[in-house]
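Below, in structure tokens: the form predicted on its own, a single chain.
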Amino acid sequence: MIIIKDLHKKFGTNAVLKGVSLDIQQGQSLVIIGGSGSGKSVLVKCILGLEQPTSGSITIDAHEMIGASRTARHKINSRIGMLFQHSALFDSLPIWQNVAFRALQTPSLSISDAREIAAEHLIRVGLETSLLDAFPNELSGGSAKRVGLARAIAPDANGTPPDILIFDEPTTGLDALMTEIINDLICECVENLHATTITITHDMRSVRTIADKAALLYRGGIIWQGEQNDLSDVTQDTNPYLYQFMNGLATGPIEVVE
């Protein structure tokens, strides 16, 4: 479903992203962990087109996204679901108008449907649905979260979900028991939908229970991929950078990139 082969990204002389490849199947669950400034919210710009690579390529669903036309990738962004790292909720908009942002595009959309889909949306990320007339401020950042994933995984005014999802730093800023339970709404949500799905993170919990497939970025590259078994078979021996991060180790090769 996603290709990406030999992507990079510079700012000015500043090279964020050096040769990154992947290859993400249909229905499969991607993670790729790293730390903070290794590159991976700027790889999830290139993917979604709101940063220009400087070289290489992305297909998704076999069409080339690196030089697409507004309409062509218009398609292929219509099909994907995104929830951002800090919620980016809109401030100005009621929760119902937030969670049905991807219908509303559709100006023959009821008042009515609409605040169907987002109630029907919210019920299905564990939130009232009292919550439809209320303002993101009003929110705990669970709460933000669970909103956030409900617009993620809304469907268009023709009641079509996205195919494509992907989270960016899903679980950051949350308690333990928050960060389980938004953990197990992305997997029912990943099941139901059968969409291919990438997320961005740099806690273990998540990948351990996300992930079909993981990939660590370190300093703009892939230093690691593989199935989510293979998670259990590292040591620092076979792979030490992975070994640390895993661990959360202070000491190893992994540099903190400032």
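Source: prediction; values computed, not measured. Positions refer to the first chain, counted from 1. Take the two forms, find the largest set of C-alpha atoms that superpose within 1.5 Å, and that set is the rigid core. What changes on going to the form predicted together with its partner chain:
The Cα shift for Ala195 between the two forms, taken after rigid core superposition, is smaller than 2 angstroms. With a cut-off of 2 Å and the rigid core superposed, Ile76 has a Cα displacement that falls short of the cut-off between the two forms.
Taking the rigid core as fixed, one finds a CA shift for Pro162 smaller than 2 Å between the two forms.
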The other form holds:
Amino acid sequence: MIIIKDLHKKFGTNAVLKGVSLDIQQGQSLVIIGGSGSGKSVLVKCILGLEQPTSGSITIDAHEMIGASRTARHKINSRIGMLFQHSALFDSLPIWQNVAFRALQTPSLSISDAREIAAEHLIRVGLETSLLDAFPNELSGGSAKRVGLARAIAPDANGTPPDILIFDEPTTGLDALMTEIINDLICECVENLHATTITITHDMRSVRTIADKAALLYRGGIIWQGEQNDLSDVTQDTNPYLYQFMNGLATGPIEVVE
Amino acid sequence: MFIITSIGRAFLNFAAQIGRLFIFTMHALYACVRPPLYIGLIGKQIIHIGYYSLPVVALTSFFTGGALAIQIYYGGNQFNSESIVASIVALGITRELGPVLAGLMVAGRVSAAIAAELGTMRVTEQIDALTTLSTDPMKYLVVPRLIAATISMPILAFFADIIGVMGGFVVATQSFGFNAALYIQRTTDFLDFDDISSGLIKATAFGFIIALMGCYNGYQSAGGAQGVGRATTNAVVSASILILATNYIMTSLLFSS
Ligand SMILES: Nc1ncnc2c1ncn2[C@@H]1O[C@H](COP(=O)(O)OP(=O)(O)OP(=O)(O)O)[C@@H](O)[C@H]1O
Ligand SMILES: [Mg+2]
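Got the form predicted on its own; could you also share the form predicted together with its partner chain?
Let us now look at the entire complex, which starts with that chain.
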């Protein structure tokens, strides 16, 4: 379970997060939506400990993560699988070493076992196993995204997959068919692995497929959060912000130009 | 007023930079002694940093040894020049020119490469990705480079010594018609173990500086391709200056006692 309370993050004088509060139950799938530059990526980086929040609290399974010791952080990180917005594949390593990176941290793991893990997860994200020995710079953007996804969900050498998954725009840059496959895969991770998932997306179809719960981030604050069912009740009058965002309208209370 | 504030700001920036470098160095050293140590990566870096630098270092030092022999021959007293050329080339190369030139060449090659690689990894979030995959980037990226450079540099300097002396030998025997056996005899007569070892000790420090400056500047880089470019330049410039300054300090310490 992840609980975020009154999280603030400033870069110099630029306040990006201004009091974000969220909670995600074990095994729940939260989708964060919000316009470009609203601070979605910064929020998940704070959860991962990659950015230090200015103030606030983040607890994961009742462990406070802000100011946590290196070992506590390490222990939590070993349970988290992260897909970065721009994939962030290791470009000096071939695809199979990228995908099986977590497992390869155990030196006793044999190369054939590692390649097997990599092949299995490439297939899961809809890629050919012939890519195993390719390098990241040979991939298209969409394929790189899927390799990043495979790396995020791949298990360690004991076969334990991460039980917290964070996906930063997993389907951006993919065609409609692939988007469906990836959405299904995320649903499957939530159901089969009972993983707690945070997904950032711009795609309202994805929200409907994968979300148990959704939150709208606007100008550094959560201006709406609710269950998936609540989304269908949203109208221009009950929640103009959400209505505008969901329907992609250029006019409304959300100002696109800051 | 404006002048005072800008001087003050520059000074504060400098102090902050030194502080950050100090903290980075302490983190890196602490990471060196904490398991796990990535032996395979250290080996790979030794190949990259040490082995691939051999040609550059060899060429530089060969030509410098040759030029040194010419200078001493024409600049000095031509009487008894055989022993003078041999001894000054040997001492000059082993004590100063071998390690310093090897250090500067490797700084240009390796500091830049390390800063560019780590800088790119930083701006493309690969360093963040390492952290999320439970791998300490200090241990995975910085420590292997530091250890590999610190091991490789004295070996490179030793090669530079041998090849530099050979450069002098080739010029002396081919251009000036010196007796080869006598030249070698004079070289070995004049060289002490201390001359070579002092140079190699200095080279070890240079190796650490080269990797540290590359890693520090790359690791801290921000702001896209331009930031990586800046990191690369800073790495080479700071490594070169630090090598020359450290050389002066270590020379005065090693030779005053
Ligand atoms: N390292 C940083 N230093 C300074 N400012 C930053 C940094 N990272 C993010 N920001 C600022 O934080 C704001 C939010 O960025 P963020 O990447 O979280 O947006 P986002 O919601 O993920 O947008 P998108 O949907 O386009 O990915 C931006 O205005 C950006 O300028
Ligand atoms: Mg983003």
